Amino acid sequence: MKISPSIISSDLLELGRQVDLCTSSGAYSLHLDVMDGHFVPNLTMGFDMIRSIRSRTKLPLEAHLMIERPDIYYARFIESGANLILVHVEAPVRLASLQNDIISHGGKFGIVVNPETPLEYAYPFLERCAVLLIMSVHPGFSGQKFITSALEKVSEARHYIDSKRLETLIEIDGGINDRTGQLAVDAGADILVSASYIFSGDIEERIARLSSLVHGNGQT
């Protein structure tokens, strides 16, 4: 399994060392939750932190933009070192134009669907979408309980993407641990985003545990 540790739950006093641990432990990418206090009720990182993380690792960086105006700021995130720009389908912007702009600027485009949002809203963007991110918590804070209905969306997305022969990867974010991660893998997820589970324990061991999840296995 591809694992993307979410830096929102890292220890900022130990950020460099923990980024190194994620890198050496085989993480697929690093997930960077960017929140503006308007689109979601929390404030997190900005361009400077992303530049700092970029200088520390060669792993792909995912900028998950939980902000009202991703159309204004996407370019600065790419220039700061983000490889993938994840934009919510619920964002009050012209998504088709923004998708074109991100790709033209040299970034990869990803679309995000909140728990209450029908998956069909993302379908028009999937042909040129690197990642479809399905939220299994309400965006804004780490440590929330996993919303099991997200598994149905993962299964639906797996069927749609396979039937259309698309290369879009399915990512799931929120409440992911070794148990819920197995459920997500069985439903068809390609990438697991995990925050508090990874950073509240032995980072190397927990990344290894999630990475070892196998479809239909139920064991780590």
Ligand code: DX5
Contents of the next structure:
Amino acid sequence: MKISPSIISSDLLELGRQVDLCTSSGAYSLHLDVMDGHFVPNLTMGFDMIRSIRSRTKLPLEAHLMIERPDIYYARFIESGANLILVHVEAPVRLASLQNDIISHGGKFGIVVNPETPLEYAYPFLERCAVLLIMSVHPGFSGQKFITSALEKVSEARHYIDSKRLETLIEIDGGINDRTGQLAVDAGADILVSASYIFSGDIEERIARLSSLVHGNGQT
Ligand code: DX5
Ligand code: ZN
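Next up, the form predicted in complex with D-xylitol-5-phosphate (DX5). The previous block was the form predicted on its own.
Then the entire complex follows, led off by the chain already shown.
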């Protein structure tokens, strides 16, 4: 499994060393939760933090933009070192032109769907979309309980993406631990985002445990 640790739950005073541990543990990418206090009721990191993380690791960086105006800020996230820009389908912007702008600026485009949002809203953008991120919590905070209905969305997305022969990877974000991660893998997810599970224990061991999940192991 591909694992993308979300540094929102890292020890910020130990961030450099914890980024090193994610890198040496074979994480697929680092997940950066950017919140603006408007789109979600919380505030997190900005460009300077992303630049510092960029200088510390060669891992791909994915910026999960939980902000009102990704159309205004996307370029600065790319320039700060983010490789993949994850934009919410619920953001009040023209998504088709933002998708073009991100790609022509040299970034990869990803689309995010909240728990209450129908998956079909993302379908028109999947053709040139590196990642479809399915939220399994309401965005804003780490440490929330996994919303089980997200699993049906993952299976539906797997079916749709395979039937259209698209290359979009399916990622899931929120409440992922070794148990819910197994359910997500069985439903067809390609990438697991995890924050509190990874950073509340032995980081290397938890990344290894999530990485070792394989399709079918959760079935009896
Ligand atoms: C929620 C964020 C998630 C979250 C994950 O708004 O997008 O990345 O912090 O945290 P855990 O894994 O603790 O649910
Ligand atoms: Zn996230």
